[in-house]
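One chain comes next, on its own, written as structure tokens: the form predicted on its own.
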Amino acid sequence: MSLYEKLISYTDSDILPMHMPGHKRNSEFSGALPYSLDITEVEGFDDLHHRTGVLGELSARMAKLRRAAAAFPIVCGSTAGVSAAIRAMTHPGDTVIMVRNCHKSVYHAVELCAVKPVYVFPPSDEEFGFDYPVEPEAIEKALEENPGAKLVILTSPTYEGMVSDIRSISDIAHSHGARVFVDAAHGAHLGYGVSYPSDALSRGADAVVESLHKTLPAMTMTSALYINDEMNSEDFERALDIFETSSPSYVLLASVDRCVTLLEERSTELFAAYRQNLNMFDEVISGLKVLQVPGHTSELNVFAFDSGKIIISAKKAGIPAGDIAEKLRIAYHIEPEMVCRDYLVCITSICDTKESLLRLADALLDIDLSLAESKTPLEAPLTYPKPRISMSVNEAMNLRGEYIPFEAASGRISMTYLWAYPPGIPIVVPGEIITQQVLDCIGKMKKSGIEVRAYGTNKSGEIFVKTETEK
């Protein structure tokens, strides 16, 4: 039996649970929650940190699906997988090449693992402001300038669906003696349909983390870490033992099991239908006059694009994307995934029906009719300024700091992270100088309704900086 089937069988048995969890599978207290399936590591249900039974079988099935040497189911989100992978693939003091638009979890892992990051900046779209995939030549240049770098860290696909040329980058990295780790949190669905971009592992990456819950039918916090034939799985097992909970949720693991079963049995059928639905969506919105949906109503000059991501801009109308998001929420009861000043993003999946995509398309057409092209379009897209690095994150975190008002922070060295969430990409990390350009960027984001968050802000909203003023 699969894990899910074993849980159902266990629920139907008369076994008395004299063990955790405390709800004891008592339906009187469960409401709509699946307490009946929520168990601990009892006899016959294996151990996530020593998978020799049903969880070992689940891992083997996951590896077969992704043609991986080994696969690790994760129930603490991709954040745990990112930290474990970077820990397993580096040693303290190693130099790593990382794309600047990595998620904050990558920065946290870099900090915890005490490695030295060298940033590569991806090009930005001049019209809409989102990041394009990093060019292989940029990675090669960074490796040439930093001989001995051990790891290249990429985000592919991005939140907006931009896919990097993983094959070329992997070949370049391997020729320089470096390995490649891809944060593919938004790419768990790639590689299952012939009309979709390939997954990162099949394109030569050494290790990949995917969030099953983001784009596949799996519950929130479920993820997977995959490694190729050249990697030592024991290093990853040890790292996951550090970063992943010792009390894993069997409800979440059963969700992974059901997701894997679905892909094993119906992936061809489901992804073919998904493609048909996306094609239908594109046909319906082809009549848009003012709203723009790059990648759908127009081509993107990128290596590859995940068309399951729907980027919507009202730039031609001269209004921020937040206004469109508000209309979608209030008038059409449609909640987008992410709202930036210049565009918003909707995420689709194989679980979206023809009717749900048609509903979104009709809403966009309806909104489009209410808009007119503006003679005063929005100012240039809002992009993050390139950082001025004063010291490494690790050096900064060990220094004394003080709280000061945001408006007085220009020229000071940050002792904290600043980011908008989503997408969770840091604007500033510890050790970087807070320039006036950074403050202006944050001011524009706040003005357009985007919340900028920070570790190390006090109740007065002041920011934590290094005590000395940067000379």
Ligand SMILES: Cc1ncc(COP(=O)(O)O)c(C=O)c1O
The other form holds:
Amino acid sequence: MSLYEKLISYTDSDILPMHMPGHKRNSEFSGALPYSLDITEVEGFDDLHHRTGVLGELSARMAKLRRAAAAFPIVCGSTAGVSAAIRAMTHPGDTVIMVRNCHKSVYHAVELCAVKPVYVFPPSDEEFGFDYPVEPEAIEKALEENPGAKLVILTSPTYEGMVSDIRSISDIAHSHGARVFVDAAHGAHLGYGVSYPSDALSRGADAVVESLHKTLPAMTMTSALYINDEMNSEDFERALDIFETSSPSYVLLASVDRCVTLLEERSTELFAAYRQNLNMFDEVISGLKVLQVPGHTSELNVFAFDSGKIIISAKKAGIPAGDIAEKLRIAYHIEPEMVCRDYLVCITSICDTKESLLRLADALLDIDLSLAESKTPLEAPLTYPKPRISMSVNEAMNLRGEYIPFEAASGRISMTYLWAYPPGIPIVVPGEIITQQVLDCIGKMKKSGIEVRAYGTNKSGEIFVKTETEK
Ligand SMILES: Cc1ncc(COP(=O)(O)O)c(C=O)c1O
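Alongside the form predicted on its own that was just displayed, please also present the structure of the form predicted together with the named molecule.
Whole complex next, starting from this chain.
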């Protein structure tokens, strides 16, 4: 029996649950929530941290699908997988080569694991501002300049669907004695259909984390970590034991099981239909006059692009993406995934139907009709200024700080991360100087309705910086 079938059979039976969770699967208290299936590690249901039964079988099936040496189902999101992978692949004090546009979970892991990041900067699109895939040559240069670096960490695909050349990056890293960890939180669906970019593990990465919940039919918080046969799976087991709950949700695990079964049985058919639907979408939006959908209405000159991501810009009309998001939301009841100043992103998946993609395409055509090309297009796209690093995160976190108004922060050392969420990529990391360019960038983001968050802000919105007297 698969985990899902076993769970249904257990919860349909007359077994009296004298165990967690406290709702006891009593429908009187569940509302629309799946209390009826919600158990944790009861007898016969294996242990997520010592998988020898039904979860062991599920892990083996996942590994087979990805041709991995080992797979680890995760129910605490890729966030836990990222921390576990970085912990398993480094020792405190190691140097890691890290692409700057990593998600906050990578920064937190770097901080927790006390490794030393050396940043590599990907090129960005001149028209829209989003990052392109990182260039293998940039990784090579960083490895040459930092002999002994242990790990290369990068995001591929990015939130916008930019896929890096993992094969070349892995070959380069391995020739320098470094390993490669890919945060493929947005890439759980890659590699399944023809005409999609392949997944990172099959391109030579040593460990890859994928959020099943982002682009596959699986519940929120489900994720997977895959490793190749050069890795010691014990290290990853141990690290996951640190970062993951000891009371995993079987509703979530059953959702992983269902997702894996679907991929085993129907991936070819489902991804072929998805491709067809995306092609149809591209055909319909080819009539757009003002709105731009890079990668769909125009070619993107990048290593590879996940065309399941729909990036929409009204730049030609001189309109910030937030206004288009608002129109989609209010007039068409379509909620995008992420809104930046210069573009917004919609995520599609095999679960989108022809009708749902047509609805988005029709809405875009309709909005397009109401737009005219502006004589004053938006200014140059917003990109984050290069960081000025004063000290490491771990050094900064141990110093004394004070709250000061944002406007007065120019030149001060930040003791907090600053980012917009999504995408959760830091503009500033603790230990970096808050330059005037940083303040200008944040000002522009705020002006276009994008909220910039920081842990270290107090109720009056002041920012936490290193005290000037601190030595
Ligand atoms: C690039 C990237 N990595 C990691 C994560 C964390 O994934 P999860 O939400 O599954 O914890 C996210 C979340 O948005 C992400 O965008």
